[in-house]
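Below you'll find only one chain, the form predicted on its own, shown as structure tokens.
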Amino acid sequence: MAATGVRLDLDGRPIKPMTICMIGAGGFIGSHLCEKVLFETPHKILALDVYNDKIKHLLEPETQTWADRIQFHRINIKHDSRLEGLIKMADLTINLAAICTPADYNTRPLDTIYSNFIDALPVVKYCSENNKRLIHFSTCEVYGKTIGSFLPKDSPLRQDPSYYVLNENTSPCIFGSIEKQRWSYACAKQLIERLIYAEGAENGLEFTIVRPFNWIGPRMDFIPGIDGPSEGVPRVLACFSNNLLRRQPLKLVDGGQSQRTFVYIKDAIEAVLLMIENSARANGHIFNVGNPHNEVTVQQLAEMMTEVYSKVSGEPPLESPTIDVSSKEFYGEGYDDSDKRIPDMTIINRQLGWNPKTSLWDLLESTLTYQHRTYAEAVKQAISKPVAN
């Protein structure tokens, strides 16, 4: 449904139609954001990415009622001279491009650092030099470990929110040692945040930084061997989905005791649209976007996903639905983890009035219904193919 009538921002001002240069528009977050912008606003999108599979349905001429509002540009921002021109054509640039899969932080640390820091430098530079607003996607990984994780296991302070709830302006960023290459991603993301902040302070760049806390939903990641590399290791939700589809036990790294919060992609995209359309309230801010109420250990997540998948697929759960693996076995040498990630929501609530709505059970049901509908048949066929000797 396209937007009709005059739309107002949070301060009652009319929202002017704008052109958005969206880098990484073909990914999980980008595809949902493109839909939101096209269905609910009059804004135009310059969609930049290497792949467009997840937004093909928005680009097909026969179904496209917004033909004049989205253009796809097949670009690798590493080395494409068109990038500055496209940023100049837009009012706002949103940078979603990143390597953001934990398995890669260990095995491809150089690619991870280049992708998340070096390749983002021209984007920041062009926005700053051309007085264009930037919304940059960072990560909750920049917080690293909590202060509480360094306390004795039986310390009552571990239960004190000030030791584990993560605030954009006050929580420190604590990483493991240099040999723990898992932190290559977090360090690269933190450094680009610092550079963006410095561009704002010294050169007046208008910026907003987004720190997603595990955004979950349809089209997230890939299912290995079906729509991604056969040896690939996606993030936890797609890893677990893949095993559920194949009727294999879910692998719990180091017992699955790390705690995470999960937020539904459609809730999170609402927050991003508020940032897009309320620049006066969003500029100069870093925003956590998560759901502190949807907190579970990875083991509890596995148990819930097993139960939900059984409901949506009609298949009984396995007798032994999970197995424990070591992080070294799963991720390789140099892996390290953060214990707990709970976002403080004070700033985004104060500035944009945003709160997440969807419970963990509901978001898992929506996501696993999509995964089953999209992949179950292809996985069955892949499993039934005879293996060549």
Ligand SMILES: O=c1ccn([C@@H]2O[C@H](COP(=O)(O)OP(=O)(O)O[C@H]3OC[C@@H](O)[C@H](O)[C@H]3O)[C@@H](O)[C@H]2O)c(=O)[nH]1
The other form holds:
Amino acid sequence: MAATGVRLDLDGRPIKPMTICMIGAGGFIGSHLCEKVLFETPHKILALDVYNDKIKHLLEPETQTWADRIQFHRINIKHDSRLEGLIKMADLTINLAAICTPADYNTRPLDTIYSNFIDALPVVKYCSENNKRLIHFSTCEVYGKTIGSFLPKDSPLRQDPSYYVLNENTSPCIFGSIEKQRWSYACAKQLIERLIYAEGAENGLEFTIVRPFNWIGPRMDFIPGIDGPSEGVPRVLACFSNNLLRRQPLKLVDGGQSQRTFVYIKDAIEAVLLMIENSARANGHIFNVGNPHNEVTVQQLAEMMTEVYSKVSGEPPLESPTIDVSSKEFYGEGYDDSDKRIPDMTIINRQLGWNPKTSLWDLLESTLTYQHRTYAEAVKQAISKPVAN
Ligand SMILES: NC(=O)c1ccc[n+]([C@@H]2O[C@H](COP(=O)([O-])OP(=O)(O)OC[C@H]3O[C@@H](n4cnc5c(N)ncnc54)[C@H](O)[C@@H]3O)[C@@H](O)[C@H]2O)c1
Ligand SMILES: O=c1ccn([C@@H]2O[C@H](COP(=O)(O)OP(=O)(O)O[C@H]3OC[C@@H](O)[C@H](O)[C@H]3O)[C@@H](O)[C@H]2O)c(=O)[nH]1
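We have the form predicted on its own; now please give the form predicted together with the ligand.
Next comes the full complex, this chain leading.
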């Protein structure tokens, strides 16, 4: 399965095998990126994380051809002196480590800011001091709210894409007030982007910044009470999957009118591999990575997931498949929301020729098939257990 023969970059040059220090390799995106690198390239991975459950299948079968190309290091980057040595051993560092679930931003703002800014500082510093290339994962949340959201509801300008399409070089970053602690994450991510950019400008750091727009697919987050805490609130795909598995109505926060564009994880990982293997085209750039054609309101997402889940599980949908809930009740004080997120794809198209392929329906069908196969039985057993009194 590993790549054989000479692989060429977008300019026809042979790609040299490299060692990648992947921080946060045990997470959702990291697990898919590890698979891609091991199955399709000759590169080696130093996989750093505090957990490895999502990449166990890549670590355990020592007989597999890729086994000598991945090494797991259980490291918390907050306090581990091995970090610099591992970055030095690699040609490229990819930093995915972060607290990145909205339920944490307003309830654990200090952890969120430390994780997304302070803990990322040594990574940037070691890359810069040792002349190592860095691909850093930021977020589409750095754009915050759209300019259009401040226009009167009936303004015709709301239909004009220049008021809502998000471009890396021209769109402003618009956050709410400080008491809206939702923005602690976006603000920390924005400051680390600025720091990386400044390291590039002043000290010549070779960097690429990725702004993911709602990447979704198998292994995203956890199902509360099954492979994560019962009271935990994951991102929307896992929240809705959990509701569907338990035959509970899907909760629409503040009516579910916010809009998102969703991209299939496997499409998005293709873009990351292009960045890894085309450094001359990717260095110094910030890239939106999303699917502008897959836009829905959260309410439409809930309706589509209900329909797809019914198809893949063979169970009829509930009579009332959704229920409204206030953001205060669901997330607590200090929650706020991005109204609409459509990525401008000009830069990634020009530099890397990348385009997403998978429709929302198709990506939900494969993802919910995975959720059903992985969790339906465990959920059934959990529900049937007698409750202790
Ligand atoms: N999934 C998306 O759609 C999306 C959207 C925007 C931004 N991002 C960004 O992409 C990155 C990866 O996101 P994900 O969806 O895979 O999240 P994830 O939570 O699944 O993965 C993050 C991983 O980092 C690890 N980690 C966190 N702190 C660490 C520490 N101190 N030391 C070692 N490991 C640590 C976690 O254990 C986890 O495995 C994050 O930076 C996130 O902000 C993701
Ligand atoms: O059960 C739920 C969960 C979520 N939602 C809503 O669904 C929308 C999407 O919520 P998600 O939890 O997926 O998170 P968001 O899209 O708001 O932010 C995400 O975007 C990019 C990344 O940086 C992070 O992964 C995360 O911050 C929000 O409007 C949220 O309020 C519901 O209506 N019901």
